[in-house]
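Here you get one chain, nothing else, as structure tokens; it is the form predicted on its own.
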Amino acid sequence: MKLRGRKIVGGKAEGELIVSRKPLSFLGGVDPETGIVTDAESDIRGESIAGKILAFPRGKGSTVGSYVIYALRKNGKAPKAIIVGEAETIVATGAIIAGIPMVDEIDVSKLKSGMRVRVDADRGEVEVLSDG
């Protein structure tokens, strides 16, 4: 299955998918030292996004969340790529300054945690390689 969206930050990545069905807050919602989701309202609370492909509907919260994404990259705990339904400024800015490939306009309801995917953000494509 190939899903087509829009490039926000170019690049390519392949790996295991972690999917949140709820909007994600990075400020206070993701520990920049560990990459573990701490947001009490998150359906992936307690899971690590480090080294995975992260998919969620949209971001929420403070603009400082952009710097949390950058801190994740500096600490080696960032996701390999970000897939969102709707790119808003906080997440897009974070992905840009951290150099994380990002696509939006993807129907994340078609994705599930554990799938192996290939993201070609330059083309705005997400390809499901296996169901996990």
Second form
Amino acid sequence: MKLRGRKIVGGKAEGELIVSRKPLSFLGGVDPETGIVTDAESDIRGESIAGKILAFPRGKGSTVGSYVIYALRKNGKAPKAIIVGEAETIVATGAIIAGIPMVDEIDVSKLKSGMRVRVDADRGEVEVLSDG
Amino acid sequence: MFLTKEEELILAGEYGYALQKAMEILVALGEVYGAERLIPIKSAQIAGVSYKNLGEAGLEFLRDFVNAGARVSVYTTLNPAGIGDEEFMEKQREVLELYRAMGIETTSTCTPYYGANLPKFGDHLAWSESSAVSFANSIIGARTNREGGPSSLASAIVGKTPEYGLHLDENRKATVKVKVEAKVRGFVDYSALGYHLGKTLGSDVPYITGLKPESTDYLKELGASMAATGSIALYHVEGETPEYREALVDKVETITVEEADLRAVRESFSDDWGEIDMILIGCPHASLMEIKGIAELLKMRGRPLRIPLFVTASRAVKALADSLGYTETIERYNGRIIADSCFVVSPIKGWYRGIATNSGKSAFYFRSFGFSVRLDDAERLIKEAP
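Now the other one: the form predicted in complex with its partner chain, given that the block above is the form predicted on its own.
Every component of the complex follows; first up is the chain already shown.
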């Protein structure tokens, strides 16, 4: 299965998916030291996004959340790529300053945690390699 | 999005890493929101100043960005800083130093328009701080989207912003008409109205009828409360704000605000004085007129307050209050004017448990932090306080 969206930050990555069904807040919602989701309202609370390909519908919360994405990268706990339904200021800015490949306009409901995917952000493509 | 030759060169990294990253942010946001080009801005106002919000993550980014040579290219001012313990204040000072190193005026206030940064009608801006965004758009008629800290910093560095949203005429038109039938007289009535509208409307552009605000401060509070409970960045008031004549174009829905709506807001913030251990005035930061009013109310009260009164204001306004003698009066009655700081962005849980305030914005935030809250006009708070 190949999904087509739009490039926000260029680059390529391949890895295991972690999918949040709910919008994600980075400030107060993801621990920049560990990459573990702490957002009380999140359906992937307690799970790590480090080294995975992170998919969620959209960002929410404080705009300072962009800096949390940057810190994740500096601490080696960032996701390899970010896939969202709808890009907004917080996550797009975070992915840019952290240099994490990012695509939007992807139907995230077609994705599920554990799948192996290849992201070609330059072409805005997400390819599902296996169901995991 | 169309980019000029120079913008392309910045994006390619010809002018260094910091400008390149800033340009990447603006271009990405422009693409996300469908802008056709970048437009020059007159000034920037940057949020993400308090260490409580920034944390180590933000501080690290600012350090790296300064080391990469980040410098602002337009006039830029800052949001309020936080107040905390010694360790916190050390980090807070470093944040301000880093912003200063970028060429930013480290005036830390949510009311830059009372001092260093006063835009004029039609100016394009990249401001964060939701209450200042509302003031600039609605009361002045300048044009800014509701930027976040990082996007306003990117704009300050490049000196431009993507042209979308409230920069364009068509998005400044009313999307809903609000008929105010309730009597709206004093400061706290405007707080309650803003609180109610933000909750009810979300992200509309309201056209409000039935208001005759006596003071700009009332409109400031209306917009701040609206922007706290909702994400309203622009409102029009018939006969009062500069763009109301052109605002009603499309046929839009009308909602009515009655006495009971405002009463409900006030009653939801009516915790007992027994649970209140500080009074907070100045959210957004107080004007000189508000401070003068507080000093006079304290004199009428005639005896010192048993719980502390904090009046938050910009350094510019506090300097005037100092030289005009209002600060001294306020201090005589157990009050203090706190310059360039904000309790909402300070780690004060544990220091206090309940606040009395005339601000709908403060009421909203402190309730969400788990504080007891009493919302009323400054007149009544100062008269009735223990």
